[in-house]
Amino acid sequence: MQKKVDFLVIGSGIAGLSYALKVADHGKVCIVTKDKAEETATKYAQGGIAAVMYSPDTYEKHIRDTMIAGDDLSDESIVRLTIIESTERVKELIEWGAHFDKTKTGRYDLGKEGGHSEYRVLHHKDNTGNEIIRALLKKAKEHPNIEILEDHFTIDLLSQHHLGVGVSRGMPDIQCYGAYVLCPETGEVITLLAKTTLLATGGAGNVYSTTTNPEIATGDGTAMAYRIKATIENMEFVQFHPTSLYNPNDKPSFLITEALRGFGAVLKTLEGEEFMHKYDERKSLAPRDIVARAIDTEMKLSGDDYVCLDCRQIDKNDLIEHFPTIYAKCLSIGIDITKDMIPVVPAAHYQCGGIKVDEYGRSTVRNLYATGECASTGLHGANRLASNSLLESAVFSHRAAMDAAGKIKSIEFYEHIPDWDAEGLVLNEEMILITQTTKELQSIMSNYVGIVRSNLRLKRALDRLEIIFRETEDLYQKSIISVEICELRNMINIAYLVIKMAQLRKESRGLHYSIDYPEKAPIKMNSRR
C-alpha cells in the first residue's frame, strides 16, 4: 500500500505537532506516533520552558547561562538566535492555548534550575509538558490538514537504498523520500510517500537500564537517520538526570525535577549532611553534569544506593501547591516529602547530540528534517541548561516550518520506490532473544558508558555490542517485521554512536566524564564554532 503526503512528520510531542501546525496551511500532513499521540517524552517534562519575560532578566543572561552550560561547545550564533526568539514562540504556546502559573498580580510565577542565574521558567504546576501537549494536540485534531496515525511504528526512511543505489557519508545529494511504517496491529507497511520529512522522535534512554524517559524512547529517529547516512554528531553527551525517585520497581524512573531544588530543595547523604559544597559553589543549584557526577561519587564513597533532597524546610502549602505530581507519587509509596527527605538517583534523561541540523533544522540528507531531542542543532553542546530542551523544539519546529512551507510546491513526489518486501521471512517466536538482548544492552551501557567512563569500560562495552549487533541484524534478515526487534536493532545503532564517539573524545567536558582524560582539551573538538 501507498500513501502520498506533503509532510511526514514522525513523533507527537512539541517538536512534532508545533511544526505539523503551521505547515498545515500550505499541504496533507500525515504525523506517525508509535503509541497513543499524547505518550511522548513532552508529556513528562515536570519543570517548564525557560524564556526571558521580564526584568531584571536579559536575552545576554539568557546565551551566557546556556554557553556556560554547554561548557564551551555550544554554537554561540544558534544559542543567541534560540534565546532572541524565545519570547515570541512562548507567546504562541499561550496563545494556542498552554495554560503556565500565574502570581496573584498576574505575571507569570517564573521558577529558577540549576545553572539559570535568573528567574525565566514558565511552568504549569509539576506537569508543564502534559499541559503543552493537551493544548496542541487538542488544535491538531481540529485541523482538516493534518491526520494522526497512532499505534504506527516508523520502521526506515526512505532514500536512495531503496532504488539500488550506493550512497555513503557525505554525500551531497543524499535525498529522503517519506518511509515504511508498520501497522502492529494488521501487520500492512506502508509505503509513506512525502516530499518532506520531519523527524521529531525525542530521545534514546532506553539504551539504559535506568532511565526518566517513557518506553518509547529508543532512539528510532537517530538511527533511521544514521542508517541513511545523515551526519550524526555529539552523541557522547548523554545527560544524566540527577534526581529521579529511588524505586527499582518504578519504569521509567519517576522524575524528581530540578525546579524542586530552584524552590529550595537541598541535596543530603542518607545521614542528613549536605554535600553539594565540596564540588560546586552554586551547590544544588550547579548544572546537571556537576550534581550527577557529584551524587555519583558520593553513592561510591558511602556505598550507599541513593541519596536524599531535602524539602522539610519549605512551607508546607507551597510545596504541595507547586509540586502536587511529586507529593502524590512520592505518598504512594510511603515518603512525605513535607516530613521525609526523597531518596534520588541519577537516570538517563536526555539525548544532547543527534542528527546535525542547521538554523532551520535542516540535515545533510536533502527534504529530511530534524528537530527536538533528536536533532543537535549546536545549542546544547557537552550539556543541555535545564528547561531549553522544550524551547529548543519550539524555536526550529518554527524555523523548519516556515523552511519546509516555503519549498513544499517545489518539490515533486519519488514515485519508484518499491514496496515492503516480506517474502521468505518468517514469524519470530522466539521473543525472550529480543527481550534477554535488550537487557544486556542495557546492561553494557549502564555499567560502562555511564556517567563516569575509561578507556577500558569503553572497549569491553564496544566489544560485546559488536557480539549482539550480529545476532539482532541476523535475527532481523530473517524475520517478519516487529516493533520489538526494529527498537533492539535501533537501540544497538544509538550505542554504538555513543560508545565510539566517546573513544574519539579525548577529554573530559560537559557530560562526558573519562577518568583517563580528567582534563578538558585546550582546542575545542567538534565544535561549530
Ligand code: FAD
Given for the second form:
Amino acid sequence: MQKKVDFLVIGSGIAGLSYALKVADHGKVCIVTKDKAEETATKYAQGGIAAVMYSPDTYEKHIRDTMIAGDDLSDESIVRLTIIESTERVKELIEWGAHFDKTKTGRYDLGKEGGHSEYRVLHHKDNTGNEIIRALLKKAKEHPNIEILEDHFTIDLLSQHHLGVGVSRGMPDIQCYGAYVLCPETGEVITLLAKTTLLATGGAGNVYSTTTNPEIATGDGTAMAYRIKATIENMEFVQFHPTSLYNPNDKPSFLITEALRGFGAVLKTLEGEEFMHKYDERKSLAPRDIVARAIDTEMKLSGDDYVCLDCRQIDKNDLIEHFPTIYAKCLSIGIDITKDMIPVVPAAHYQCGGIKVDEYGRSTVRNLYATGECASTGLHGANRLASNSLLESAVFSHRAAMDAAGKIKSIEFYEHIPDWDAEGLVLNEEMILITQTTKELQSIMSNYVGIVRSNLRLKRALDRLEIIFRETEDLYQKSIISVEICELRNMINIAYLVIKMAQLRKESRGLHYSIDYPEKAPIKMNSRR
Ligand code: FAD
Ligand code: SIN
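Switching forms now, from the form predicted alone to the form predicted together with this ligand, please provide the structure.
Following is the full complex, with the preceding chain placed first.
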C-alpha cells in the first residue's frame, strides 16, 4: 500500500506533536507512533521545563549554567538562541492548554535542579510531562489536517538507497522521501511517501539494563538516520540520572526527580552519612555527571547496591503536595518518604548526542529533520542541564516547522520507490533469540560502557557486540519483518555508535569518563568538535 502526505512526523512526544501542530496549517500531516500516542518519554517527565520567567533570573545566567553543564562542548550560539526563545515557547505550551503550578501570589512556582543557579523550572506537580502530552495530544486530535497512526512501526527511511544508487555519509545530495511503516496487526508495510520527514523518535535508554526510559526508547530514529548515511555525533555522552528508585523488579526504573533535591532532599549513605561534599561544592545539586559518578564511587567503596535520598527534613505536607506521584509510588513498595530514606541508584536516562542538525532542525539529509532527544543540536554538549530537554524539543520543533512549512510548496513527491519486499520465513525460535540477544546487549553496555569506561572495557564491548551484530543481521535477512527484530537491530546500531565514539574520545569530559584518559584535552576553537 502507498500513502502520500506533505509532512511525515515519526513520534508523538513533545517534539513530534509541537511540530505537527505548527505545520498542520500548511498541508496534510501524518504522525506515526509505534505505541499508543501518549506512550512517550515525554509523558514520564517529572521535574519540568526550564525557562527564564522572572528576575533575578536572566537569559545570561541560564546560558552560563547550560554552558557549564555542557563542559565546554556546547555550541554557544545554539545555547543562546534556545534560551532566548525559552519564554516564548513556554508561553505557547500554556496557550495550547498545558497547566503549570502557580504560587499563592499567582506567579509560576519555579523549581530548581542540579546545575541551575536560579529557580527556573516550570512544572505540574511531579508529573509535568503527562500534563504537556495531555494538552498537545488534545490539540493534535482536534486538528483536521493531522492523522495519527498509532501502533505503527517505522522500519526505515526512504532514500536513494532504495533506488540502488550508491551514497556515502556526508554527501550533499542524499534525500529523504518518506518511510516504510509496518502495521504489526496486519503485517502490511506501507510505503509512506512524504515531502518532508521529521524524526522525533526520542532516546535509546533500553540499550542499558537499567533505564528510566519507557520501552519505546530503542534509538530507532537515530539508527534509521545512520543507515541512510545522515551524520550522527556525540553518542558517547549518555546521561545517567543519579537517582532512580532502587527496586530491581521495576522496568523501566522509576525516576526520583532531581527537583526533590532542589526542594531540600539530601544524598546519604545507608548509614545516613552525607557524601556529596567530597565531590563538589554544590553537593547534592551538582550537575548530573558529577552526582552520578559520585554515587557510583560510593557504591563501589561500600559494596552497597544503592545510596539513599533523605527527605525527612522537609515539611511533610509540602513534600506530599509537591511530589504526590513519588510519595504514592514509594508507599506502594513500603517506603514512606516522610519517615524513610529512599534507596536510589543511577540509571541510563538521556541520549545527549544523536542526529546532527542545524539551527532549524535540518539533518545532513535533504528534507529530513530531527528534533527532540534523537537530535543533536549542540545545546547539551558533553552533558545536558536538567530540564533543558523539553525546552530544546519545543524550540527546535518550532524552528523546524517554520523551515519545513516555508519550503513545502517547492518540494515534489518522489514516486518511484519500490514497495517493501515481504519475503521471509517465520522462525519458531525467533522470539527467544531476540529476547536473549537483547539481554546480552544490555549486559555488554551496562558492564563495559557505563558511567566509568576504559580502553579495555570498550574493546571488550565491541568484540562482543560484533558477534551479536552478525547473528542478528543473519536473523533479520531470513525472517519476516517484526517490530522486535527491528528494535534489536536498531539498539545494536546505537550501541555500536556509542562504543565507537567513546573509543575516539581520548579524554574525560562531561558524561564520558575514561580511567585511561582522566584529564580533559585542550578544547579546539570549534565548540562542536
Ligand atoms: P519521546 O517523548 O520519547 O517520543 C518518542 C516517540 O517516538 C514516541 O511516540 C514513540 O512511539 C515514537 N517512536 C520511536 N520509534 C519509533 C518507530 N520506529 N516508529 C514509530 N514511532 C516511533 N526532560 C526534561 O526536560 N524535564 C524533565 O523533567 C524530564 N524528566 C524525565 C523523566 C523521565 C522518567 C524520562 C525518561 C525523561 C525525562 N526527561 C526530562 C527527558 C525528556 O522527557 C525527553 O528527552 C523528551 O520527552 C523527549 O521527547 P521526544 O519528543 O524527543 O521523544
Ligand atoms: C528529573 O526530573 O530529575 C528529570 C529532569 C530531566 O531529565 O531533565
